[in-house]
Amino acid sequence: MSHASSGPVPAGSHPLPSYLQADNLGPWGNYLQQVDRVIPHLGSLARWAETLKRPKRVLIVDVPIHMDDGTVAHFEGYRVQHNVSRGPGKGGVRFHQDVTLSEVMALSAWMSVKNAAVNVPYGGAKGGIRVDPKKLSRGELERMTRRYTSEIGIIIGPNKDIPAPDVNTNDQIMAWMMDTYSMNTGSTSTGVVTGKPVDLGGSLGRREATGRGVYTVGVEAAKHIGLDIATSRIAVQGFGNVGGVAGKLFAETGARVVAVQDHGGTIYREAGLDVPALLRHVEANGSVAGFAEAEVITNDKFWDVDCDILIPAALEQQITEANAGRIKARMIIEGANGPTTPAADDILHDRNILVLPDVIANAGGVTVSYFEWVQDFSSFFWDEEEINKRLVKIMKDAFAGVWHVAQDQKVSLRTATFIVACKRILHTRELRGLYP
């Protein structure tokens, strides 16, 4: 499929600006291209699909700092809120080098069709910064959070947009965001964010909720496949919260985790890894480097490597044209967001490769911190065994739903999400109308 489809652009409304085109190669190109995929699945709701290509906001802020050494350092940071019509937006903060407007306005987007595909009343939003976190010190992280979290006070709130944690944030991050905007706004606010510390009002489970709902819609899938999850051997690629809880919970299960890939290089061991171990190893060393119950083979030698099930769980664009054709897996989850790019959505589909999209597999965070927010506003917090009950009850659920429309209209379980997602939005759309 070409990267300039777009779509036809209705009559009286203005062509879209160039950085939301889909020319514009990047994450908000490969998101364009999923929804012109849906639109004829849209039925009446068709005529308001342009507005699922522009985002409801888009702020771009300056975050200057004092460092250690007494000079002053300037970081971009972003929020973008691409739909809140079903709620307030919803989405993480992520601090990372590579990160760029088209990565946080996709990301954004798919947090909308995300939370309307498990049906949780939240728009979609999210949030960055370009830095490498690990080049500042502790109290220059802290200084930079509290400072973006203040250039970003005018747009969020806790009936505006709650932001969460995401790549190379944490729920110390969260808590600094949380205070600052109390100060800023006079008064405790607990529900400006979620995937706090428990001591400040976060929930039970949080942490490993996206990495059990990627295990839970893949034991879903394996049901109607006919994979046998006991017997099946594991490759994930990623593994901090989302991939190591979901290989944990696999390897439990009686999976045999055969390899992982981090950002430290790409371990190996037919037998299966000792998953228990290797989070020790992690936890204590920063990536799977070293660890001395595994042989090392290339990072590219990852996507040959013989396995039932794949678990992208790192960043986005990792599966592309040039290695799904590679892939061995019988069955793909999505961990992370955004990781295959759709024209390697179309040679796994040929290839016959049940790819679980990031839209419906790692939806499980968003979940629980829609239970996070309710808690805080209630102030009665549940215990973990309730919050993972209703974690897996929504998760079974909303895959159940997209599967039937999956087989009904035999589109793929990406589309499928995306009819799902896209109906919800645009109704709600339709019966709020246009103001004024």
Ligand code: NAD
Contents of the next structure:
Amino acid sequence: MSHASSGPVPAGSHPLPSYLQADNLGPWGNYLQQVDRVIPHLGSLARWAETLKRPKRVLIVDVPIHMDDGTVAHFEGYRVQHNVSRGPGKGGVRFHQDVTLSEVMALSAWMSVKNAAVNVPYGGAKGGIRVDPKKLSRGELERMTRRYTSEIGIIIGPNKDIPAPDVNTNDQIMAWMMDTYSMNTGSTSTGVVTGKPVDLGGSLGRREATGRGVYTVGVEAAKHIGLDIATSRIAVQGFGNVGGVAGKLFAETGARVVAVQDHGGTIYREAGLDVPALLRHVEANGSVAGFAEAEVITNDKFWDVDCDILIPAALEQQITEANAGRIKARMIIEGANGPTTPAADDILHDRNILVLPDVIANAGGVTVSYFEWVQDFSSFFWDEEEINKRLVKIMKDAFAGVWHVAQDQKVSLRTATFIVACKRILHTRELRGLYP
Ligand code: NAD
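Can you switch from the form predicted on its own and show the form predicted in complex with the ligand instead?
Let's see the whole complex now, leading with the same chain.
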């Protein structure tokens, strides 16, 4: 069955374009299933739900660059603006060899939902380039980033669409993006991207914000299910910006991080890994592989690890029908976007494993990106204590709100978050009306 074509298509409306229907088992198909689950809860706003199934704007760009060896290489890049009813598009840029249009569409849609869930005044967008950046020299990486920024420059801007870091992109990439956009427009425009270096208008606390948000909602949810964080065992998949910071914060409260997996392999230590030492190892070596004070287990064995909390913080579609039945955790905190398929969601629900969905759990990053954007506009910068205090308040309030909806309407936290967020998006859709 095609999920893309499910739900009523109003008379006179064209069926979904083929690129929206393709790849029903991929991230975009998963997103459409999540939307179908929320539609019965939207009341009269359901008549606007079709809008959630169609990205507003999709841009595919060719990114040619001179390689160091004198050849010319072409990369395929994307920028998708899923919905801008609530404000400018907002969402990261991913450099990865498996990036596809379908994936970027799904990531942009999850940004719409996430931004509405924490009530920051943004729509949803996302971008990416299909490339393995580890194979590029620094010069090649900079030229690719700058050409990509120029190509998508026709649709981004501080009031239009504001990119940020995602997988394999960081503050340096954001600095090059900001500079390229500024050169093209003729004035320094710090607010065009977030996640910049602090010396270029970046915000204190932005680098740690997503992991801090993961930790904050984890602590709140643990209170509801009577889980003591200080004695808990944690398994983390992906030890980059999100997983590394979340692992560190949990370890600081006394929790044992017993297993970590990244692209280089999986390590395990029953007594708990020395997280600061592991972070230093990853910084020096690029991966957890080769960390001396741990045993190596297979990547598949990671899903059997005895733990209380599992934090997927790498890529989409990691928790599937194939492994959801094996997971021992009581709670899963989705640091990554889209790590759990809808079929796996159902299995976890039946097994009474609580899932804190991406669209609330990893919203800390975009929340501090919002603070960064506000600070850039006002050219007035806050101290880190202020930023973390505001971040924690927004995360706690948003989580309490979706927890209440989940209890009240007897739905999963994911559907509850979609209810809160999609109502906000579609309400603004209705208020603005259709142009012309
Ligand atoms: P990152 O590049 O800093 O880290 C990615 C991590 O995933 C690395 O440890 C890498 O080794 C690991 N990884 C890659 N492929 C893997 C594989 N096949 N198996 C296991 N591990 C693998 O990226 P990040 O910024 O930490 O993003 C991680 C996830 O969090 C992504 O889903 C991203 O969309 C999401 N996210 C990031 C932010 C942010 O602020 N950076 C905000 C919200 C959500």
